[in-house]
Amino acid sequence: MGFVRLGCKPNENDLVAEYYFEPARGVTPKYACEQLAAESSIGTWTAIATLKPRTAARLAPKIFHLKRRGAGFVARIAYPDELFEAGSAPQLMSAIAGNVFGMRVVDSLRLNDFTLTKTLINAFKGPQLGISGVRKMLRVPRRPLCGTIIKPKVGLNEREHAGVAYDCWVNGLDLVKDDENLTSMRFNNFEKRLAATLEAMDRAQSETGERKLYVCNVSAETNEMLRRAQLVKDNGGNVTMIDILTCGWSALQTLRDANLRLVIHAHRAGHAALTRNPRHGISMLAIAKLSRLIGVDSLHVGAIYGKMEGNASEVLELVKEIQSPRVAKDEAQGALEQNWFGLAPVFAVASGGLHPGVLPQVVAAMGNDVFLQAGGGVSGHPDGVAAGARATRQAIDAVSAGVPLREYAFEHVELKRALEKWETTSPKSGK
């Protein structure tokens, strides 16, 4: 076919793909690592009367890096840009990360990371508030955000979940989230949460004088979903939540090009499916960046301490690329460019099995715009949810303030029982 082009330097009109991918037993990797690339572009199993050589000429991928790496190799292929519809995430998706996981040639394929063109990068909206318009929003210029999940995530009535949240905001939260698979049940219809979670947010802004969000799942069919994000704007709300993977990428650009000026916060449930495996499916940080592009404020990348699978280096390698965009060379890519164009820098959301007593390390690792959501961390507290509440926002003033926890807690009794609770508990385990 003529793809394995290795030394050549992608252009900057070029799409570059970066994948991990073993071969079938009985199949080279240069013979593999073509098929790859005439799958997701051009080309197909065998020669084709119909392509044509001026169009091979204009349109051919380029396969410029090809390396073994442990027991696969990674492949970096440059994609004409004029092969992509620019604005669509969908057909982006199918064309890099579609047919090609079901070939035969490989055993295993994993989309590391891709990297876009000027072009394609300012066809996507972007963030509409990114950090500045949170901060903005809440009125709080520079410490990390704390927040929480309600718990039971699912079984509380309307009235009962208003009321949590309002003991969390009252005792110095910011933030109160539903969580992934609350949207509207029998027991907790949509409507009536949403009004009576609004309603305690205002008393709760109204007694401490302080900004606060309710994190509103609208994830629905997409009608619905965003017949909900109406009523969330209509109703004095200031997010929407959606569940990004599940919901699919349309939903998500939808729910942006609706321009309704909340912040968008999104969940990546599901996200393990396609990420746990090293060696297979599509890469966390491939699915931040799309989220970026396509407008997230806020994005879950987890917790490097705490309940749910992924290592430091993973998330820290999130938070970097959403939160610090910037030009980058890597050398074994030649002159591959990063390079965000004016995009704004999302929230991380750190989230699961997080707890008073591991705040300050996740911070230290992650920076101060990070939104750091305790959901059992909080409920779990020996004296209830307003202690939990308090002992949180205790440790994030005590970050702030430079005081270590143990020091800070001598004078603030709910951090001092709650890091009495969780003293024992392996920060890396969350148990």
Given for the second form:
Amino acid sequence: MGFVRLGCKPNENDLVAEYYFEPARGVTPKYACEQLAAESSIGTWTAIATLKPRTAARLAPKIFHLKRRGAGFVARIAYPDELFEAGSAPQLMSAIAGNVFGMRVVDSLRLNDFTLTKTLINAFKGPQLGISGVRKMLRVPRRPLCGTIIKPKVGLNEREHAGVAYDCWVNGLDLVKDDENLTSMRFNNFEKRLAATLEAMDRAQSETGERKLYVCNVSAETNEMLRRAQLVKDNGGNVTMIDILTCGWSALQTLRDANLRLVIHAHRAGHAALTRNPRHGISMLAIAKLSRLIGVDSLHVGAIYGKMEGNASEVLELVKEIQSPRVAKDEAQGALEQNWFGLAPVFAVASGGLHPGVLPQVVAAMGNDVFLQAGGGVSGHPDGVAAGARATRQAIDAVSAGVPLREYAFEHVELKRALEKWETTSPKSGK
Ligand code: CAP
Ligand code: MG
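Switch from the form predicted on its own to the form predicted together with 2-carboxyarabinitol-1,5-diphosphate and give that structure.
Below, the chain from earlier opens the complete complex, with every other chain and molecule after it.
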């Protein structure tokens, strides 16, 4: 096939993908990545009579980097951008993250990263609001945003849901979020929940003088998702949440293409099926890049100190990637990195096992442009949900004032009680 061209540089019309792979027994790394390059572009397992030499010369991928890493190898492949349908996330993923995962020549394969060309980037919409749009909506220029995921995930009726939301908003939280598996249930209907919760949000806004966000989960079959998103708009809501992996890339594109000027909050339920095994699957970096291209405004990236798996450096790489795209560091990024500067930055969402006691560490690691969400860390407060919301906001205020939590807790009883409950508790220990 002759796709290996080590040392050759990708050009500005090339999409570059980086893979980690472990060749199967008896397969050379070179042969394995030749096969990967072929299957993801113009080839198949054998030579074919239908591919004209001129077409092959025009569309052939180039493997320009192949090096050992740990138990496997890293290959970087440059694909001419003609191979990709501009603005189509499914086609992009079917090519660079499709059949290749099942090939016998590799025991494992991971898509680490990809970099698009300017033409391909410009074909995607990107975030409509981004960090600055969300901050303007809330009128909160600098501090981290704090919120909760209503717990139990499913089980409350519409009235109970709106009641918890109200208690959280009036006690200082910026946002209240539906959980990923709360959609429209027999005991909690979407329309009724939306109306009741937005009414509670209006009351909380006028009582506190603060703007609030209701992150309303519109995840559903695509047409129904769109209908629900429109209902959020028509009822005066401000945020739609979509489970990006279970709804799918097309659904996310459909939601973004609707141009509703609502914040698109991306929940990544199920991502670990792709991201958790470092030797196989798709990295969170790749998922984050695609989400940003399509146009989410806030994206779950992991909480570092929380209950979910994910090492800190991976999360930090994402935050850096999302908020200030890296300048080219090596030939994998090349000059194409600067094209990411055209896309609005996206809010990182830290969630999963957080409580007031860990918020200073999360902010120190992730910076101010972050949504800090605590579900159990608010609803599990020993004095109830209102106290949990106050304790969370107090922790954020302490961070903003540069005061250590224990000191702030002398005068803030809700924070004090939260620290007493969770100080010795780690989400990993499950206490
Ligand atoms: C958090 C959460 C989120 C996770 C997802 C949950 O609740 O609502 O879905 O944060 O993880 O159900 O676990 P708690 P990630 O605050 O009660 O843990 O952000 O890593 O995708
Ligand atoms: Mg959840």
